[in-house]
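Consider the single chain below, provided in structure tokens and representing the form predicted on its own.
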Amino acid sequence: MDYGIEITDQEAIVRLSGRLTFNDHVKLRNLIREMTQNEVTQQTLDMSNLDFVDSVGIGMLLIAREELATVKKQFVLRHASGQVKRVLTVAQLGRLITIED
């Protein structure tokens, strides 16, 4: 997975590409702290561009809802398609975190 960051006057956009698997956790773990220390209130992640999301991924969004959640952020999860948008309906994460097309 690799990721860029656009910080806007209202939202963190993080634009995720390739694979979101376990292999990845430390560098989503490293995102997560960026997200809580930066200083925008809404923090986006934009899915277009991620190919593959496992299970390990998916707790690992989780992680991230719940850290954001303790600065007070909102976490939104934008544009999924393919694998991945079924994988996010299948595990119901719409129950949990916002998710946009």
Second form
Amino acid sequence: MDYGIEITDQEAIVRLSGRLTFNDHVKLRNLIREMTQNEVTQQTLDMSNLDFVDSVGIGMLLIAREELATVKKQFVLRHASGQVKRVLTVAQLGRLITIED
Amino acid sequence: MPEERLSSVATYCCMPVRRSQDGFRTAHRASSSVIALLGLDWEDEIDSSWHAPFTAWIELASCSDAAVAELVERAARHSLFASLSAASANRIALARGLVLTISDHRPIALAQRNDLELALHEAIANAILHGNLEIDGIRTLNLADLDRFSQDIIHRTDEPALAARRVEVACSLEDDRLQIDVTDQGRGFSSGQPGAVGAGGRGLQLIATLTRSCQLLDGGRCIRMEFAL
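Let's compare: the form predicted on its own is above, so bring in the form predicted in complex with its partner chain.
Following is the full complex, with the preceding chain placed first.
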């Protein structure tokens, strides 16, 4: 998995690409740090170029949400499709994280 | 792989040896079924083997010729078969490759292929992480638990005895069903252990949702999944 961050006045848009799996633990740790430290309140993950997410990837997204909540930031997942949208649905992540089309 | 080792293994298994056009060295029993024997520096080449007529992928590391012959015999009893060390299985997208090959043998709709890949990936990840490397999942929503998980992966894959443990995937493809067994060499798993708690524990729940049936065998060292086709 790779990511790039674009920061606007209202939100930080994190563009993810590739496959988010248990092997991305170091990158996710770095991403969580960057999201908690930047200056905007809303952190949005753009998943349109993400091909695959596994259960550990889901778990790491939940940790990101928790960490951002402790610094009073919102966490939004956007533009998931295909396998990624399917796993977010099966894991019922919409109950815990805001998911936008 | 050194030519001498390939010849030695192929002779032990009574199989001829050939070199494919892309340089991938293989031993095979018949033109309809090719076994890839993975020696050294194979990870960059393996993507070219995820299609028919390849039906098995066996890593030779730390295996005697007799052990390889036994794996070849097991491979012959299944439609598709893979046996890799935990360290190698951790570095490649094994589930993706196997599903590509399955769909080469049997056309599968994209949505079903996605579900198949996710279930197989989860079973393989369980075998690598919780089985062979004996790593606890991320049980809380704390960053400290993610750090512990991360350090465990880094350190356990550096332990030769754990990293050398095998992950075995055996697929039986029939007319209307696909059965996949994923086996590890860890200490086993009790189905009574907690499910989704905090950030972890969703793997088995996802598998149960995505398969027609699934069961834990051999004290949790093997998960058997069945899919309707």
